[in-house]
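First, one chain by itself in structure tokens, the form predicted alone.
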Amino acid sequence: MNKRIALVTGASSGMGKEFARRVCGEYPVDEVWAIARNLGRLEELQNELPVPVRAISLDLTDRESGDKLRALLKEEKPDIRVLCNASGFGIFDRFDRASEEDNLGMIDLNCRALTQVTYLALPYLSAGSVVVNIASMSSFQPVPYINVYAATKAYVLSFSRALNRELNPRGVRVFAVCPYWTKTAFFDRSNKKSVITHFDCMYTTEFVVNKIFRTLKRSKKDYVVPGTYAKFTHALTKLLPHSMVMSVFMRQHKLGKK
């Protein structure tokens, strides 16, 4: 029998070290993969989860990683019974204010190398697998000032409705999760410049992924928008012109003036 695996990228911090943390007390896996390029944060995992951990230091970003994992993959040959796509940044700023680097590497980390990972772990999913992307309340419309990330995330929740279609006969269910904003290290790089000001509600990484988990167990949905104000937010981007929502938005920022 193949070992019954999670295989979580971004496992280092935020929303996919809580992930890594939680997903073997929901799915019946023997090992977590946890993917991320600090080895000694990935490490710290294996004295935290009642199942061994195997620390993965890759940068998604290198080319040469998918070939590693790719390699890995073939080797050891698991059942992923859960597949966490976590990995991705942002950079708040106006876009020519942005580095070329910065703006080419979000597209590259969280659309290309989520793209590749799940491409990847396919030949290795079976009925009753769950791919699981972290997208973004950015997903549903468009946002200045974070222009790049937004439109990442609308490819992550596009790219990952229409999998969960084309999967559906083989009994492998993708589900893109849309949080508001969450409190997590990934500030620390997104908005140096404070270019973002207004943070209206904020939620935690446990509140999050137990969201994941609990709408996966109790609905067929292919994504989720956890929480009541970020629901309410969701339904106005719908119901309201996006020219609007995006002047709301900078308003609430008061971007725009220079």
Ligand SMILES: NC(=O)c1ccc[n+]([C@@H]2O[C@H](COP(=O)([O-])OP(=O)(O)OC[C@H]3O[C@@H](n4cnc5c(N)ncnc54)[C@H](OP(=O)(O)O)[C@@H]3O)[C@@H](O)[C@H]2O)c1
Second form
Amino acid sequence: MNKRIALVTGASSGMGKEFARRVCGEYPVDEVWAIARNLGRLEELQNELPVPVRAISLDLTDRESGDKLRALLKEEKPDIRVLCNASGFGIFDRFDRASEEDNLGMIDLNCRALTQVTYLALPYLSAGSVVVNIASMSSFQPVPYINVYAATKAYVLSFSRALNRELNPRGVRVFAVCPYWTKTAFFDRSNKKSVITHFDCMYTTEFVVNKIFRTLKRSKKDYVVPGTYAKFTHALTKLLPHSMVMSVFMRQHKLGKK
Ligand SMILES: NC(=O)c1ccc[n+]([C@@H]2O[C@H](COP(=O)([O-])OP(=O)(O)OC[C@H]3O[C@@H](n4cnc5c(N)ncnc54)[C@H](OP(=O)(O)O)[C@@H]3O)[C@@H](O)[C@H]2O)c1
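May I ask for the structure of the form predicted in complex with this ligand now, the form predicted alone having been displayed?
Up next: the whole complex, starting with the chain shown before.
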């Protein structure tokens, strides 16, 4: 029998790490494959999990990483029960002030790499397998000063929901997660210039990951917005014109003047 695995990108930190910690309590897997750049932090997971962890150090923006993952999957032919795409980063700044590398890097990691990892995993997914893609609350509307990041997350949500319909006949579920602000290392990189100043609500990774597993178990939804406050904000973005939501956001963070 082929090894049943959970494949988690972004497993060295934040929501991906918490997902990796929890996944073998929720799904019958023999091994967790953990992907990120920081090998040391991936290896630390081994002390916390009851199943073997394969720590795979890959920079997913590096074009060769796809080839390495493809080769590894071909060699091992695992039965991927769960794929979680949690690698991602954002840069909060005015578009013209963020570097070209950062603007394109967000597209590379959040969209291209997520699409490629999903594509490479496809032959190894079977009935009952789940793909969890971490999108964002910013998936639902344009967000000035979080411009490219929000657009990448709109891609993740749209891609995931449509792919869910395509894979449903195979018994594979694709599920997008749209977290509100969540306390992780994400902000060390994204908000270095303190462009975003108003954090009205901050969730924990434990809370978000709990909601992911609960929703997967209890509903057939293709995406979740974890948390009551987040759901309320989501409802507003559906009810109000996006131009108004953007104006409120700009005012909250005093962005016109920055
Ligand atoms: N925190 C929030 O408020 C928030 C809200 C909504 C959505 N999200 C999304 O949630 C997901 C998880 O983020 P997080 O908040 O948990 O942040 P985090 O703690 O910074 O985790 C990001 C993960 O991505 C990995 N990563 C970054 N660059 C990579 C690269 N080039 N190749 C491979 N892996 C890379 C990081 O590992 P290495 O550095 O070791 O490579 C890390 O494991 C992201 O997609 C993020 O956009 C976050």
